[in-house]
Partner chain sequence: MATVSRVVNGNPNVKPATRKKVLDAIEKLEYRPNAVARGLASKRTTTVGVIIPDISSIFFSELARGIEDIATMYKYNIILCNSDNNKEKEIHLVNTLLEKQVDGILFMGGEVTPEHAEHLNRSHVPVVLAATYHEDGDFPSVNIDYKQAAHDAISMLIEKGHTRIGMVSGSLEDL
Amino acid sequence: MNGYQKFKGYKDALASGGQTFDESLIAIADYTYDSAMEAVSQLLDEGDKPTAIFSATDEMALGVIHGLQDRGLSVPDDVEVVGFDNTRLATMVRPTLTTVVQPMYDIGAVSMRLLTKFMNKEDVAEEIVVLPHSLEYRNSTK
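Output the coordinates of this single chain in the form predicted in complex with the partner chain.
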């Protein structure tokens, strides 16, 4: 799930935006919906509340949205939420989820094609393939 890479991206973006890193704004969960709901409670109970939350996966983002709503907060008016993956889950929640698009089908297809090239001893131009990502804006952000 590349947890550390995503965390590093979060930290670097804060630094380039001139913001200081505050550990109390980070909650570690185990990629399940339930663990994310608990993580949100933790974020809300510790010091100043966040006004936006970035979740490392869509599934956890659903836990974040529902955790916020259970505490009487509105998404996106009180807290904006952004997920990661753009699975079907992103459109199966209200408000629908703004999320980073990770093209999973393409990653599977391209990695298998790369493997067939190796197995069939074809020429391989690049062994490390980085596919493009993007942001899909929906209603969990304003």
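Same protein, different form: I have the form predicted in complex with the partner chain, so give me the form predicted on its own.
No partner chains or extra molecules come along with it, only the chain itself.
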């Protein structure tokens, strides 16, 4: 579900920016470092070199960075990379990773409140809650 929401968000952002969706720019991985290394290799083999890559997790972004570096490409000079989750890995890789920051504590607190309401059969006005997020800019982007 989480991966689907990120993918839907990507497509929605393209549409709102007047851009067309190009399936050839998508590489599917299974949320692991190794699968991301394979996916970026496949992406580079099959088409033009991308200028930027967004990964669904920080772990996969590390696989992307290392996969690009293994091919002799520089991050961010040749390809910029963005991750998602702002885990400790984001600061442990070189270059450090630009990543989407989620309010993890708030996600847990809101989830618990909703769960309690559902368990008590209380009315829930909004079942979908969108919490603020931000982008932590580091050295994997210019």
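Positions refer to the first chain, counted from 1. Rigid core here is just the name for the largest C-alpha set that superposes within 1.5 Å across the two forms. Because the structure is predicted, anything quoted here is derived from the model rather than measured.
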After fitting the rigid core, is the C-alpha of Asp22 off by 2 Å or more between the two forms? no
By how many angstrom is the Cα of Glu127 displaced between the two forms when the rigid core is overlaid? 7.1
